[in-house]
Structures are given as structure tokens and as C-alpha cells.
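Just the one chain here, laid out as C-alpha cells, in the form predicted alone.
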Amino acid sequence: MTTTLDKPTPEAPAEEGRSARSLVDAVFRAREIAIGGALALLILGTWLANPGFLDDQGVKDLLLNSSILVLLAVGQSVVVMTRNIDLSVGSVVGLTAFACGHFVSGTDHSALTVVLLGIGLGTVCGLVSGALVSFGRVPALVVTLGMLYIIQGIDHAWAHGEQINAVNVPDGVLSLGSGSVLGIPYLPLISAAVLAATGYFLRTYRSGRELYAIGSSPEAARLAGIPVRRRILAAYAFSGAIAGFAGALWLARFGTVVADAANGWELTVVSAVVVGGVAITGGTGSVWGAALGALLLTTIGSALVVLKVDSFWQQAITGVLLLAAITTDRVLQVRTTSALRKRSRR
């Protein structure tokens, strides 16, 4: 009598992989829902304390104030997903805003010209950082911190105390920052379009999903044939391009630009990304969560102003949220790993 043993079907590993992926997705979807709930409660509480917070001008200001931070959070999240970081985004915004303002001052250049110039300058900055991190294998923290100081030095040496005044900026450029469609300002619509396009790319395209694989385990991604260095370089180039784009929009939004525009924003951007659920250790999170984090931090700042609370508390609250987010990420990581191990044993 011959006894045969059932062999596991080829579909089993794939099913286990899909199950693991769905569990991780569910965990971080719940995280994003929680952030959205906290944002809604914050807006509701501030409105109850001061009904003027949600009048037409209040809503418009909230959207405009968050637009550039949302853009930067989208670019930063793509880098953080690869287990890296970009601390130079604030200085890139300042440099491109001043460069674009200097270029168009006293001319009739179009808004498109300004946007393309900003994206081009930002991409160059991102490529420099990305090349040093990916091909030079220099730690991202060291490279981007060095780039921050280099760009700030270039900006201040170039400006010599000069500032770009709104009266010298073409009306076509300023209209990009003040115009609207059906009452909705252009800037939040632009941010929403970039957010949706980036989210779709990361979710749908193979090269987008590979960024998550690199963040989860760079060595495993390399063994799987993923071009790790090129993907990291592309992530930094994208972050730089977004920062350059944000610099052009900064000029359009404010008109008047000084050399230290967006100074200190790099930590705010990183805080928004981490608070939004993108793990600082890479491999998990989404640009949607990062955008929610940016909205939450912006709304906290606006709410404190409306409630006449000292702006110092905004930094304190941001710090508490950042520590809470990192702690939550660690707890979720441990529990998710434990749950996946139990499933694999079954």
C-alpha cells in the first residue's frame, strides 16, 4: 500500500503574502482614520469656541496655509518610505522662491515659467543629495543636513539682505497664489492633484511599490533584483522637484520673499509625515496619511491663533505628537510582526 502526502499548493505562499499585506494595510488604514477623526474633533472644538473659525475666509485661509506643507509632506514621505530622510526641503523652498522671484522681478514672465524654473532647481538639489546617499553611500542625515546649510549659505550670499517685493512680481504669477475656481483657491487644488497622482503611482505601478520593498529591507530588495540605488536617487529627485515646485508657489502665494523663507520647515515636514503614519524606519505608510498629518499640524497652529494661545505651545504639541507617533509605530510594528508569525505557524 502506497501512502501519498499532500504537498502545499503553489498558491499558498502567494495567499499568505496577500494576507500579510492586507493585515498591514488594515493597521495603517486605521491609523489614518484615527488622524482624520482627531482633525475633525479639533476643527469642531475650535468652531464651537469661535464660530468664525469656519467662515468663508477662515476655511480659505486654512486651505491656503496647509497647501505648501501638504506638498512638501508628499515629497518627503516618498523619501522616508525608502528608509531615508531629506532635511534640506525647507532650504530648497527658500532658494527656489528667491531664485524665481529674482528671475521674474520686473518682467512679464508667466506662472508656467516660474513653476518650471522652480521644479528644475529643486530637482538638481534633490539629485545631488540622492547621488551622495545612493551611490556615495553617505548617511542620509549627514548629506541632507549638509545640503541644508550649503543651500542656506548660497541663498544668503546671493541675497545680501535683498528681498523680492510683490510689486515687482508679474500679476500672472501672483494670480496663481490668489486665484480660485468656484471659490476654491488654486493652491489646495494643485496640492490635491499632486497628492492623488503620487498616491496612485505608489499604489499601482511596480516602481512605486518597490519603494516600500526598499524601505522594508534594502538587502532583500537588492536580492530580488530591484535597482535600489536608482530608486533612492529617483525618490530624492522627486522630493527636490516637489520642494522646488513649493518654492515657486511660495512666491506666488506671498509675493514678498526674503533669503530665509521656509526656514525651519524641514522639521515640521518630517513631523507631518511621521504623525501621518509613515514609519521613520521606512516600508509603511502612505502619502494620504502624510497629507492628513500636514493638515493636522496646520490646523493646530490656526486653532491656537484663533483661541489666542501662545504660539510656543504649537511647537510643544508638535513634539508630543511626534513622540506619540514614533511610539505608536513601534508598538504597531511589534504587534503586526507577532500576528504575522502566528499566521505563518498555522
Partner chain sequence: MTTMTTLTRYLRWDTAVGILLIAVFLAGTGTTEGFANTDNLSAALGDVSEIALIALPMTLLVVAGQVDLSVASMLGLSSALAGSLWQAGFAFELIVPVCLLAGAVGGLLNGWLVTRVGLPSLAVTIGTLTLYRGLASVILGDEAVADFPETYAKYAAYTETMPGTFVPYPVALFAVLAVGTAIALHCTGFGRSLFAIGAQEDAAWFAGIRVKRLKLVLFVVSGLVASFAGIIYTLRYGSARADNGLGLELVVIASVLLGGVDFDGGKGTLGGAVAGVLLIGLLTNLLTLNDISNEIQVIVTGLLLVASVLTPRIIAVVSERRHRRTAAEESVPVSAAP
The other form holds:
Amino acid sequence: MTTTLDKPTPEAPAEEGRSARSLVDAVFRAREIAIGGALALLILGTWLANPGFLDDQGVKDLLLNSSILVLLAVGQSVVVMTRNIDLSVGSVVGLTAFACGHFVSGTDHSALTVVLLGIGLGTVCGLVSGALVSFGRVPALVVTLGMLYIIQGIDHAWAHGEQINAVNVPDGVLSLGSGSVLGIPYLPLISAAVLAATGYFLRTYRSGRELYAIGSSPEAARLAGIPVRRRILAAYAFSGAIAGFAGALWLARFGTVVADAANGWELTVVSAVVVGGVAITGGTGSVWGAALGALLLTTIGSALVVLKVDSFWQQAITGVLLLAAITTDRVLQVRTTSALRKRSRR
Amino acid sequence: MEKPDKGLAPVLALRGVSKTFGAVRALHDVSLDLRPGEIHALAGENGAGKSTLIKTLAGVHHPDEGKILLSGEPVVFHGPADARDAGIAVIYQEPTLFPDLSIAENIFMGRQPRRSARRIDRRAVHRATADLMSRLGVALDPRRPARGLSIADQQIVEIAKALSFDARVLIMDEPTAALTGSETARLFSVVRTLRAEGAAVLFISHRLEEIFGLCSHVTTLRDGRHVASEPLDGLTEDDLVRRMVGRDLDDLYPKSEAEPGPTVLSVSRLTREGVFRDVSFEVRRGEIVALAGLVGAGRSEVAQAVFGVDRADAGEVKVDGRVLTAGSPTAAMDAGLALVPEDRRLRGLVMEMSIERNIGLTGLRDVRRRGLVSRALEHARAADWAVKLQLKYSRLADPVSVLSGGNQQKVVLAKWLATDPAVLIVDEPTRGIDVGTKAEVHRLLSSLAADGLAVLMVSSDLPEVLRMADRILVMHEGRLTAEIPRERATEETVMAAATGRAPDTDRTERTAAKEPTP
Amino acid sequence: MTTMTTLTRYLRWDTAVGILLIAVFLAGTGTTEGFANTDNLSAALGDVSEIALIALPMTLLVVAGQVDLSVASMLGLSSALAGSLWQAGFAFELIVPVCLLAGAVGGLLNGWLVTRVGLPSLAVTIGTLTLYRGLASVILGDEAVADFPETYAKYAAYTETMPGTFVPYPVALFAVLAVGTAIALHCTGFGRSLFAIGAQEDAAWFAGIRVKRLKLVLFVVSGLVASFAGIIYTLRYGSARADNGLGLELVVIASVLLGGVDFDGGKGTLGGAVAGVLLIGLLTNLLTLNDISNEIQVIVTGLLLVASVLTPRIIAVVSERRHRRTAAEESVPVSAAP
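Please move on to the form predicted in complex with the partner chain, as the form predicted alone is already shown.
The next block holds the full complex; its first chain is the one shown before.
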């Protein structure tokens, strides 16, 4: 009854596919390279202007300052990859730092106990957010915003204006923040280890790839039989665990903790992740890029101090970087898509 | 019910399956047998329950009553994963892939070959994908991301996925709707290969010639009920249509002769880089002009550029001699243009809005009283057109999503006819709507033209083009290649122009020059 | 989707919030000394005046499927700008238009990035949130500028009310604007267009609605209102600081969503959003009067926010079960059943 007009199309030769692939590879790698390059330039420039920037103490400071943000960026990027967001991380860090401090004050608990406590508490927070997002099917931004308020409120109500003093924190815990091995402080080593493990997991394990799949197309993920809700729950639990870990490290590093530690960090973390090339619409990017983004943001802050530029500029620069990053992403995405279309059409 | 013919035992079967959504009975006591090595067609109008049946087999829906039998044993699918593990693969009309991931990852997501410590064996994944591609006879790089693949290639990826887990049952839901002829041919040869390997295939299509060309058995559904299961041998197209519709059809193409009036729409040298170029034509009052061509020839794109939803890079559109502002649908509407788009669920209607608000959306200035939107005027406007177009609805305040496809299309038509246009552009006006409504739409277009409306109709449905149009414009690879008056229009002349085989030496040369020698 | 429709037929969330608002008011009147008097109510309303003002354009944005997270930073930027100009000796009559201009330009940047570059508004405004707050620090550092002219300051403070009423000036302004915005959203073609854009942007564009222009206008208005709220905030507290209104964007969004405006766009009422703002205002006031600490108030806000998005879904699931429906093809990942 119905006839349709037909059209012959020549098959695309294999070489076409290969060149399209290398083009896309280049674009995907470009982000890590670009951020790495910017970071290198920034460090080089600052060092030339003030060689003190890269002396032993300078490097140590840089590493110490960035390690907690890098850690949080790793946790956040796992959530963002699944096309979600976790705005509660800042408040989780604050809560766990205070809780851990409260727990160890005047005792001689070991660093390990504190870390486990932090991770446990953080995981609980992450599980609550994750359960609401995945099983409650409510917008992630709204829920984690609500969780931000709730956790922050609990934290402040508990602290009630008090603070944890370094003198009450056992030395074993504090040495985690100040100690080092072969001249490299523990903190950046821990961050690097978490980063490497997460990066390897996301690349080489089925459940890691499934996180990318969920972010790339939730509908397709469901049809492919991926347990979408459980994976999202796990991503949030991971992000929470990392935030809790970061809270414990915060205590170890600073010793003195007030209730609003890491207050407002959630947006800095999201910025770092997005600058590092993890698209807020999910499915792309790597924890390596996110870590580089975090490193870049921290380095800008330190460089401004060394260059004696008003530190008030830091936030404005971060904002510009963030806008530049998403704009570049968008332009590149439009270009690659149309390039790939043309290739497949020919 | 026909007696199932002898042969192998069914690998997958439905027995007396019923499924209800709220007050709607989507399936009522439906049975179906799928045997290995057999391509089985599923026929029925839109809303007959085909999608529900597919989703039941795919594990998306659970039947309220009845059983699913897998190799004769009753099974319960808790989700798509269960159905997949049972060896059932579904290929949807528009595959849902992961655009950011590579073809190989798309195929093996969740089932990647692993090496020690449960790690993914990346090399094995790529090797297996390359094997699948060569088995299908397709040159697609396993590492290429799915973003930017044509729909045909996306379906190939889906089929490769089905092959990768040795699917025993392959369900194809209108896979050819968006394919070109050669892509369809390639798909069919792949499907025949699978049949030869012993797979059972369930094939759904609106195109009867595809059903007759590919399948050996057919099951027909009407209003969620099982009408017949029978071999296609000895069945005619008319028999099948009668089973689907339940009655003999009135004339599908009621075209009344019209006397063309003055030119109202004039398009000159319209160009959009990489899509179409140098398109010029005119449409007169009282005329139905069809824009024919292959899928991807740029017909919808021309229609959209004329209406201004896409911006043309060069050229101009005149309505009643006045040049339109480029890229402005508002200006086009003011000049008396209307566009009924191809994708009515995404572009034609706001699905969650009510019928009356959807119809009111094109006339927000007309339903005003003292500067504010008057609900009474809005309602009256909608009610008026609902009656004129014989819309079937319960309340005008209901969201359009509850209407059937044909009635949704009537709402889109109402929404645009209410603007009292001088030129109506319709893009695939009858795609995916049932045969009864199709005839109604044709009657409407014909009578509108008789009343002096200029109609530009983009259509892939060749009989519709041949019987409804006064004049046929044919596009090939972004260019207008022929203008054929009604008297000379035949399948052959239109197809020749559409495939670039027009007896126009100048054009054939140009086309030839465009093909690079590999 | 169908289940939501059935749900809204029985109970509309914005009505529920309205009822809750009245209940809180009555409960407050019955239990708390010093709640239901004009002085206290002026204070309660005055305290949320900036939030309320910004919530108006925010409601329009969310209905159109967008969000503007940069509003509080714009408030801070406007405040910092006003402070530094006042410090430099400019007339206050000149400062106000300059701040408003800054707000419009900031909104224009948001709108441009969203409509021309095609970026999601969430990402864009997280960026400008950082940028505008950063610019505020660049302009004013960590200084605080005070001593604004009393002639203007008194209009922002809730001690001064409209003659013959207990309504502070900013609240009166809000009331007028709220009525205007409600009419614009629910009774004009402009409003209908916003709902269409939020529900299905492509369909709106194909119906001849100027999608990009409308979105751009919304972002500009949002920036404009935020900068104006910045001036009110500065005058009300008598202090211009770069960190004025830090984190206020979250309270604004919380109020709007609490009022039943769908974060995914296309659904909601302005009345609901206003009820959401007032509910947060009254509740905060009531809790303060009962000596319940600020921390608990923050927790209550958070719980309300989660409840506002979760409750409708729970009701939907329950009614779904009751109707033995599986909305599987819509959103329930069936496979997640253990």
C-alpha cells in the first residue's frame, strides 16, 4: 500500500572511521592536555616572577593546599558523570571534621579509627542523598541542596559555637596531617592514591563503565539492563565517603576545627570538576581531568599570593575559567558532532 | 484463531496475555508464537497494541493476565535485563545508544569480556566488535563514539549487540521508518542471515510491501485484540488491511480538481550550507504541491527554512510578494504561513498541555481580551476546530498526550488552521497514523485547497504524493531536480528524479562530479 | 506523567502549601506570644523582602525550564558597587541606576551564554555565581561601607511602614510586583509561552514563540531585580559588603520549589511560589520567637525542601500502586527490582 522512495548510499571506507576516531580522541584528550598546559604555564610564570614559589616549602604548601580539594573533586566527578550533582559535600566535610574532632578530643584514638569514622559518617550522608535521588526520583540539585541545609544545621546545632582545639587532638591524628614520607606529605599521597584507584576502576571495571553509560543516556542504560538506581546510589555513597574522608583529613591537617569548616566548598568542587572537563550533562570526562582542575584552582590561589596580587581576584578568575571551560566544551562538542556526521554521511 | 502450522516448537510465545493501563485495555487475550528460523510480522493500526506487546516481550511491561512461554516453559521477566538474558533482543525504531561511548562499549556494556581480577579485557572487546561488524558486512570502527552515527548505523550497532549475546529472538519495531532504500536492503539481508542461523524474528512495519517481502507469517491486532495469526502465502494486501481496519476502506485519496489561483508563496535560491542549495519554487492558491525525494534529501529542512525555524544562509521567501525576515517563524506566521512539522510529539505539540492550550498557542494574540488571555475565547477557538475536524476527545482540558496519534495530528492541524493561513506546509502529514484518519486528513487537505489554500506537502509516501498533489517537486541530495505535473507523475518519473537519474544531463554531471573517487 | 495528572486532579501541591501557610499562621497565633501583632509581622515580612523579590523572576525562569544561581552574587555585586561608589562620593541618586545597569548587564551575560552559546543555565549560572561574587570582592575587598542617607535607608527598613498600615515599603513593592507577575504568568500570552518553553522547547519554537528572546528577557529581568534587591539589602542592614546575601540563591530556589514549581519546567503557579516564600518567612520568625536556634531553622528549611519534591512523588507512587499501573516506559527502572 505504501511505497517509499529509496536511496543508495555508498559504504564509508574504513579509513574514514579511523580518522574520525583520532579526531575525537584528540578532542577528548585535549582537555587534560589543555588544563595540564595551563597549570604548567602558571607554575612556570609564577616561579620566574618569584623563585620562592617552587622551593621545598612552596611545593609542600601547594600539595597540601590542593590535596583535600583534589580528593573532593574525585568524589564529585563520579556523581557528575552519572548526570547528577552532589551539593552536600561541603557540609559533609564540615560535619565529619567536627564529629571526628569531638570523638577524639582528649582521647588517644589512632588516625585509622578517625579516618574510618569519617568515612563511615560520610557514607551515611551520601547514602541518604543517593537514596532520595535514585529511589525517590527527585531532582539531584534540589535534594542535595536540602541535604546541604540539613547536614549544616545538624553540624551547627551540635557544635553550638564551640570549636575543636588542636591541643585536644591526639598526636597520632595530627601527624597524619603534618607527617611525610621521603619529604612528601601524607595528604597529597593519599589523594593521589584515591585518584589513581578511582581512575583505574572507572576505566577497567564494568560498574565503572556503567557510570559513564548512565550519564550518557539514562534511558539506554535502563534498556541495557544496567541497575541504574543502585549505581547512582553507589556513586553518591562514594562521594559521601570521600567527603567524610576529607573531613577526617581536615581535622588531621588543621587540628582546630569550627563548625563551618569547608562551608561553601561545594561550588568550588563543582567548578574544579567542570573546569577539568567532566560535563555537567554527564557521560564524559575523567577523574584525572577533575583532579587537574582542582590543582589549577588551588594553584591560582597560591600564585596570586606569591605574586602579591590581591587575593580578592581569585574568585573572579575562577568564575571566568569556569565559563571559558563550559563554552569551549560546547563549541568543541558541536564541531565534533557535525564533523562525525559529515564523515558518516559521505 | 488459525491452527498453528507444523514445524519447530515456538521459542517464545504469549498465551492469553492482557494488559490494562488505567482505564485503557491495551491488550486483551493475545496469543503469539515465534518459531526459530521464521520471520513473523506483527500488523495493526496505531493504537492496536503493538508497542505494548513488544514491551511485554522485552520485559518492560508485566502482563496482568496470561503467560509468557520461553521454549514452552512459563517465565516472568522482572525487567529488560531478564528478557535479554533469556535471549530476546529488541531493536527500536530509533535506537537508544550511549552517544559518549564507543561502538564497542555500546555493544558490550555490562557484559564486557573480562580478564583477571574481573577487569575488562579491552582488547577482547574491540576484537569481538570487529568480528561482529565483519559478520554483518559493515565497516564501522569499534572505537568510534556513537555520537553522530546515522540511524541505520545505530540499528546495526543494536543488531550487533543482539548477535553478541546470541539472541534467539529478535524483535524489530518499525526499524525501516527512517532508513533509505539501500539501508533497508542491507538491514533485510542481515535479518535473513539471522533467520538462516535459526533466530526467530518479530518484525513490525507500516509498510505492507516490506511485510510481504520479508515475512512468512503474520499476526494482526485490532484494538488490543488478537484478530488472526496466519501464513502470508495466499494473503493479499487488501486482506491484511481489512483485518487491520476491520472494514473496507473508503477511498483513501479523495482529491478534487482545483483551479490554481495567483502565486502566493515564492521561494528563490534558498540555500542552507551542507543541507540544501539553490532551491526555487512557487506555490499558487488552491494548489497542493508535493515535495518528494528520498529521506535525507533535504525536504523537511527546506520546509523548515521556508517557515523560518531554521535559518537559511542565502535566498529569500516571498509571501504575496513580500519578502519574509529570515529565521523568524513569527514573521512567517504574520505573513500567513503555517507549518505542521514531521515530529508531532516533539515539535508539533506540547504533550503535557491541554488540547485547548495547544490550539491556542499559535494565536496568543487572538484569544486576548483587554490584553489578557481569555479562557473563554481560547476554549471557543479550540471547540470550533475540534468540531470542524471531528476530533475525538473527552474534554478539551485533557492533555494531548492522552489522544491517539491520528487525533494528535488533528490537534496540530487545528492549531495551524486556526491561524487562517494562506499557505499550509505539512511535513509527513499522515506518518504513523491509522488508515481511517489518514483518509480524513487527505479529504481535509483536498477541501482546503479547493477553498483557495496553498498547500505544500512534504511526503515519503509515494501513493500519497502521486494521488494528492497537483504538482510534484522532487529533491535529490539537497537540490531540486525535477518538477512533475500531475498528468506525467508516475512512480517511475518521481523515483528517477529522486535518485538523481533524471534525464537532465547537466544535473547528472553535477552529481557525478560530487562523488569523489576513492 | 499520567499519574501526575491524576494526582493534580485530587490535590495540588501549591494549594497544600497555602493551607500549610495558614496553619502555621494560626498555630503561631495560638501558641506564641508576640507573633500575631503588626510589629512582628512587619519584621517577618521585611526579613524576606529580598528573597521574595528575587523569587518572582526566579519563578518565571523555573517555569521556563531555566534556573539562575547567580542572583545572590548579583545582589552582593550590586551592594559592593553601591558601597564603593558611595565611598567615592557619588550621589545616591546616581548609584541606584548604575547598580541596576550592572544587574541588567550581568543578566544579559547569563542570557547570552544560555541562548546564543547554547549552554545549560545551571552550568552558566554556577560560573557567573563565582564570577559576580568575585567581582564584588575585587570592588570592595573585605571592607564594609555604612552611613547611607537616612532619607532612603528608612524606606528599606521595616520600622518605617506605609502610612496607615503595618506594611513596610519593600513588602508593599513586592505585593504590587507579585500581582503583576502573577497576571503576566497566568493571564497573558507571555506566560503561556513560558509554560510551553518549559514543557517542550522545540514545540514552542515551532509554534512561533520567540524562545531565545523570552529567555534572554527573563535572565535580564532576574539580574535587574537581584541588583535592586542588593540596594534594598544594603540599606536595610545599613552596610554594603561584598559578601552580602551569601548563599541566598539557595533560599530563593528552595522557596520557589517549596511552592510547587516543577524544577523540570512547565508546571507551577506564582501563588504557590509566593506561599513558599511566606511560609519560610513565617516559619523562621515563629521559630525565632520560640527561641529555637538558627541551626534548627536551617534544618527545617532543608527538610521542607526535600519534602516539597519528595511528597508529590510518593503520592504519585501510592496512587500508581492503587491503580495497578506500571508507568514503566516513563521513568521506573524496572530492572532495579532486587
